[in-house]
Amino acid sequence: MLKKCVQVLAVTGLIVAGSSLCVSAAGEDMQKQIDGIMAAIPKFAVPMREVGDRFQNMYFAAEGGNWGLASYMSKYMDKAMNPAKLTKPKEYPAWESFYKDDFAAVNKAIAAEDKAAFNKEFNAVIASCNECHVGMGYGFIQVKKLAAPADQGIEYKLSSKATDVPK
């Protein structure tokens, strides 16, 4: 009896043993795959990038009457950095206190239709961004307003509504 007892504790621990194995060697695989997900999502750089040429083409729209495209160049401005709040967690905050502080007076001008103040506000931003570059230890970064938009594709000149975006 007690030699089967044994027996059964020996093939028990050897599974036990061996289930963890596969467990921990699954778990690797999937950090594998977690890892490389990470490594593909866009960090700053490029969100930034796609930052940049709706900052630019959000002047143009204003200048323009194009209100609603104002508003939704602004809108998909902050939502182009929401990969870097899984890839850059500590610098996302700066963003996200940017956008919401900074640039909040440019998006009232935007819902206000109002060309003088955004052209006040949107000045100020450049400072701002060219600021923060600084201070994050990009300062080599510096933003200005361009000649033309970034994307000649668009109809800058089209009459809209702050309001036309869809929620």
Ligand code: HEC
Second form
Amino acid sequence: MLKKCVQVLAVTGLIVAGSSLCVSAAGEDMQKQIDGIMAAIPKFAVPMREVGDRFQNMYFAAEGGNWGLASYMSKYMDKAMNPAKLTKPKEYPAWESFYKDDFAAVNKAIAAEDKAAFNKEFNAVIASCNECHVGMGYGFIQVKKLAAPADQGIEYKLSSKATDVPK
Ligand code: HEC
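Let me have the form predicted together with heme C (HEC) next, following on from the form predicted on its own.
All chains and molecules follow, beginning with the one already shown.
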């Protein structure tokens, strides 16, 4: 499009004055496309559904001694929030510090394959999940522990090591 503009303006002899206009028109077009892409990338609500499911699954994996699966669930629970780095740059750091600080004890228990510690820390961190919900105006979304995993199609009672997750 830019090339076409420059050609037209060159013919009319206005290339110097006109080319900047064309550049800004092309820039606007690109901005519209970027805005369109940004609007299509999930913000918090969609990845939070995945966070919720992976969080619940993690519990049953640890319970079943499938530490590789528990570790995997934790890793991808965090990665699920990546789109928010782009779409919610102001809010994303709150998630980042939650995972790095509040969730560290859960990750530590998984790494240690320590069921008792995992149980304690998993139950305790639910309050931090909900604190963030309250803080961001979503106090009506209260996480509770499920009686069964969110995803039924995985074997939770498979013995594995936390270090089994490929890098
Ligand atoms: C950084 C703050 C923050 C943290 C930490 C956080 N959440 Fe959320 N969560 C939100 C926000 C904000 C929403 C509402 C999404 C929206 O409308 O944008 C939400 C929504 C949800 C939902 C509902 C999703 C839906 O639309 O069905 C679930 C489930 C959820 N969170 C689970 C969790 C769990 C489990 C944890 C802890 C492991 C957690 N959240 C930690 C901010 C947070």
